[in-house]
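The chain that follows stands alone, in the form predicted on its own, written as structure tokens.
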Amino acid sequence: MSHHDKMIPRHPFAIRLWHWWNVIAMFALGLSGFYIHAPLTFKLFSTMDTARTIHFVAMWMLAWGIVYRVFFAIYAKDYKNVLFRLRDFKDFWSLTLYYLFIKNTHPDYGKYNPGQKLMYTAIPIFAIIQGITGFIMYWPNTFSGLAYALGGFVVIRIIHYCVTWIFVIMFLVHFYLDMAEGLPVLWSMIHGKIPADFHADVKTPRPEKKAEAEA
């Protein structure tokens, strides 16, 4: 049998078909935004209507698709997985070392690494900050007392604008992560499967689970 001819599962349908279903919308929503925020700069569409229609479909298709996660996680107690806890910042050392090809080793992690949590995480955070700030632009004789009370217009047009920064940011270091994990990992968002073997030679179990092992 050759190095990678047992795969198994890693993602369901479901997740995989969201994924994506995320990754367009959020897509969308950065070229359409960038094109709204400097029009002469951006020239990605013809009129600022068909940016302005664009943005608030995907804006949609992005509240659907993180409200669906949300509920597949809790559903199928996916959370375990995803979710950033306070005890994933001990491991942020371990995983910096591997990622930048300091080390060439890294401790189990389990199906993602606290740097994957902790985007998860915060992607829905973040969203949802988008979402006010982006209503209150959008009609701000509606929503013109929210806007004074968190500061005024011009902080709120800072505020999304640099989020969404942190959005391309986030989407960088994801794509660097796969492709620094290796193809494999891209590919099992795809067809959902990955080699049985993959990184059995670059993980190292946790201390205490290799207490557990020796006893």
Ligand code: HEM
Contents of the next structure:
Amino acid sequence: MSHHDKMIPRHPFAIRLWHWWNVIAMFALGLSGFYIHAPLTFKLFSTMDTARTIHFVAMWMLAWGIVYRVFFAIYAKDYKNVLFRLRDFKDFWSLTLYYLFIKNTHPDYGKYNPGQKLMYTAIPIFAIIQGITGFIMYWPNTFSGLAYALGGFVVIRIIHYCVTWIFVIMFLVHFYLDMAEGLPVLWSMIHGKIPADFHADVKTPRPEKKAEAEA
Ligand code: HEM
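Please give the corresponding structure for the form predicted in complex with protoporphyrin IX containing FE, as opposed to the form predicted on its own shown earlier.
Up next: the whole complex, starting with the chain shown before.
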């Protein structure tokens, strides 16, 4: 592949803008969150007030970023690209063989592979769990009933902490796999385009998909 290859659009501007917006929000939430959890170990902020304010502002940033992304998925019918459906499960086998370097090719999954779809669909679900557990801890008196129904404040705190780690692990997997596919994937999230024949040799056409589309 050379840099003279024809480039085709991959990510519209709105997706790129909100992707990086959400990345900033996620990093701010993670760093301030670890400080709030263990301020003496994780000496990144001067005071608890600073960390809590950052955590709160970043929470609203992420909330709006996700609302926008879900709106876009529906409005631009882009849910077809990102939404994980049960039938995507059967594609995990071919993807696993590809990721384990057992096979050099995989079926053409469409814009995102089943692993990406699973993770992208999981983000808003985990974010809602963080929102609920977060507000319970922020307004403990208002939500004491709900807190006890869910197992008490200790359980709420553990859930919030574990989901944070799920996000950290998802981020590491996301970053590694995108980089492993090649830098053009990273650039595509910056300038929006990708070479037309990128990984064309990796994707095998799907006869059954074609038949479905024509039916
Ligand atoms: C330094 C950190 C990050 C980098 C370098 C990065 C990079 C990328 C790249 C290159 C893509 C395009 C993948 C493709 O075209 O197949 C992508 C997609 C995506 N990333 Fe990240 N990412 C980062 C952090 C995050 C975080 C923290 C989140 C969680 C909010 C996230 C959520 C997503 C989503 C949902 C997509 C799909 C794009 C879409 O909305 O359609 N990323 N990322």
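This is a predicted model, so every value here is computed, not measured. Numbering follows the first chain given and starts at 1. In this text, the rigid core denotes the largest set of C-alpha atoms whose superposition between the two forms falls within 1.5 Å.
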Core-superposed comparison between the two forms, Leu100 Cα displacement 2 Å or beyond: yes
